[in-house]
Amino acid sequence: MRILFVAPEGVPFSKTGGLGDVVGGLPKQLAALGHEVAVFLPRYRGTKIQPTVVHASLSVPVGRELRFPSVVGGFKQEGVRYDFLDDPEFFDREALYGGPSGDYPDNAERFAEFSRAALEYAKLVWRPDVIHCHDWQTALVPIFKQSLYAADPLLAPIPTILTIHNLGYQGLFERGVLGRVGLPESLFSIDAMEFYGRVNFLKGAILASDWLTTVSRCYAGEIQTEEYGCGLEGVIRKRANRLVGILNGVDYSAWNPETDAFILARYSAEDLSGKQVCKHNLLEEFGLPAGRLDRPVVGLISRFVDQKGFDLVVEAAEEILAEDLQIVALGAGMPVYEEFFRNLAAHYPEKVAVRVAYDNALAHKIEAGADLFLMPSRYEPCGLNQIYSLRYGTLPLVRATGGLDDTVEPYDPKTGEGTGFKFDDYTSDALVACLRQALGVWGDLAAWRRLQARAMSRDFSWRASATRYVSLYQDAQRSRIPAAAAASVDIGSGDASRASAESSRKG
């Protein structure tokens, strides 16, 4: 099978979050299973490649403008072909999606060009059996395909899969964006892309794609509820028979304490002595007292945003710091949380240290050197750091939501089993109670070592998830809806689509 990934980012070429890791890991495993895989990405300023020209000029309309980006790349890594859309005016920028003042104002046009170019690429350069799109930045691929390209005989048989990595990011724009990206005004309707007076790219793709996936089983159920559906729960419920939750895998070639090149000492479940070396090195790296290795270190690696539960951390800070522990935090995001951690470190210089940045090498050091890893998320589609933490014997302390609930087995004080610590209620009291439970187990070295051994034995590699994706691709091919029968799910047509949109209003 020939599988085309269309994504706004992918490791090792570009990354802002877990999406980049998925696009880095899943295609390689699909290739290892014997499939032909190509990944189509924008060429950003930070994309380090030799720009071999694959296709010198695509003709891509963006609203009333005709643009002529090229396709560069054409090389393979670990069996996967990589190609890049090269348009410096749109993508040669400091960051992927925006700067300190917010999102780039032309993001709709940038990713409209990218999405339409992906369809031209699928016709002219590398013809796939299935197109797998990711998040709102590629949502226009299925929308263009079902509208402007509906009669194209080359694209009609190819099913589209949309993976929703985080429903909180939907691609919301003012009504005038339809003309700017070349879509008909008729799509500004309740049964298409209209969403409370604005245009919603992700909503349109949910209606236009042949199949939908999310990045964990639990999250697939959560996004059908008012609490987690972000206003789209009604639309998603109407498409529930085409929605599958497939847990993200991780790349253990990059995240493994036995081989990790970023950490000072390697270690394994059988010999944890190197973890103590890594802990000492981590405390020195953050400028914290390194003489008390018997005191637990709590690690945090995250975007500093509400979704990640930092409002709970703020509420619970005094109670947390009353315990005999140290905290190391790495991340960036909302200024209020960046300032919170800076102030905390200033007031508790012996217990708290923060690095406001994105630093991959330091992230590895935290995973290896910390004892507990804190992820108190309000919602978490999948999460990867808790899975990395399991392999590093850094026991995760998480809220029971999304992929955190799917991957962490809570400690059972009666049996002593589990792989980490988990709380249900989204309250600071529940967080503190869970932390105190973890610290109580920390005091029992034998019990802690048993938990570490179980955590490090869990396998969340990509193979099982990739196999499920192959089955989904095959189902999508078999159930590709003929154009004449597509009205029940096509955007802008059909009673079922209209009912979906009306139901979303209830969210």
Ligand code: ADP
The other form holds:
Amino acid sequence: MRILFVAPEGVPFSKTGGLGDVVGGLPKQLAALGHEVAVFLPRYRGTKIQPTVVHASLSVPVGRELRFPSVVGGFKQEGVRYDFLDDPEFFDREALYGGPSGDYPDNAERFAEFSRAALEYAKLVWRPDVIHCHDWQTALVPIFKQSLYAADPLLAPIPTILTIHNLGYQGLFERGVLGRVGLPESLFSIDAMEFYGRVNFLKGAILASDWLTTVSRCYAGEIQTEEYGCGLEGVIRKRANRLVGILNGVDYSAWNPETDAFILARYSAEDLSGKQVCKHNLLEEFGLPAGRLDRPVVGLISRFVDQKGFDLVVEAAEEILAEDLQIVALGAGMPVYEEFFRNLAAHYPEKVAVRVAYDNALAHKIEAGADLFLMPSRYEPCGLNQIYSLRYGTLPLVRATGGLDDTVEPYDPKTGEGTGFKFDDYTSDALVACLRQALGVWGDLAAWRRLQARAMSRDFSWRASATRYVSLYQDAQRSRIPAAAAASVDIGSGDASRASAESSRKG
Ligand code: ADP
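What does the same protein look like in the form predicted in complex with ligand ADP, given that the last one was the form predicted alone?
Everything in the complex follows now, all chains and molecules, and the chain you saw is the first one.
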């Protein structure tokens, strides 16, 4: 099968978060399973490639303007073809989506061009059997396809799949955006892109895509509820028979304590002595006293945003620091949390250290050197760091939500089984109680070692998840709407999703 990934970021060319990791890992695994895969990305300033021209000039209308970006790349890595949309005015910028003062004001136009160019690319450069889109930045792919391109005989038979990596980011714009990106006013309707008086790209794509996926089984259920649905729960419920949760895999060639080049000593479940060396090194690197390795180090690597549960950490800080432990934190994001950690480190210089940065090497050192990994997220579509932590024998302490719930097995005091520690209620009391439980187990070395051994044996590689995506692509192909029918279907009409769902069952 020929699978086209259209994504706003992908490792090793661009990354701001877990989405970049997925677009780095999944295509390679699909290629390893024997499929032909192409990945279409924007060429950002930080994208390090040879810009070999593949197509010198696509004609891409963006509102009233006609733009002529080129396609560059065309090379293969580990069996995957990579192409990049090259429009320096839109993408040769300091960051991917915005700077310190917020999102770039022309993000709608930038990603409208990118999405429309992806459809032209699928017609002119690399003809796929399925198109797999990711998050709001590529939401206009299924929307353009079902509206402006509905009668296109080349595109109509190609099903679209949208993966929601984080429902918290929807691409919300004022009404006038429709004209600016060249979409008809008729889409400003409750059954299409209208959302409380504004235009919502992700909503439109949830309704227009053939299939939806999200990145864990638990999150697929959560986003259908008011608590986690970010206002889109009703629309998602409407498409529930076309939604599947497929857990992200992780790249163990990059995240494995037996081979990790970033850490001072390699180690395995059989011989954990290197982990002590890493712990000592981590404390030194962070300028914390390293004389007592018998007390646990709690690690934290994250974007500093509300989603990750930092309000709980703020609330619980005094109680946490009353315990005999040390904390190392790496992250950047909201100034309020950057300031909080800086202040905490200033007040507890022997116990807390923070690095406000994005630093991959340091992230590896924390995974290896810490004993516990803290991830108390308010919501977590999948989460990668807790999965890395398992492999590094750094027991995750997580809130039971989304992918955290799917990947961490809670310690069971009766049987001693589990791979980490979990709490349910989003309260600082629940967090502190869970931490105390973990510290209780820390006091029993044999019990701790058993949990580590179990955590390190868990396998979340891409293989299983990639196989599930292949079945989905096959279902999507079988249930694709014939061109003639697609042309007469409004995006988002309940009838369209019912009709295609029925044909999928028949298939
Ligand atoms: P999200 O996508 O919500 O940020 P994930 O856990 O899915 O969260 O993925 C985060 C990815 O970004 C992981 O690979 C993690 O190691 C990395 N990361 C996050 N913050 C930092 C940081 N400050 N320095 C280095 N890596 C980071």
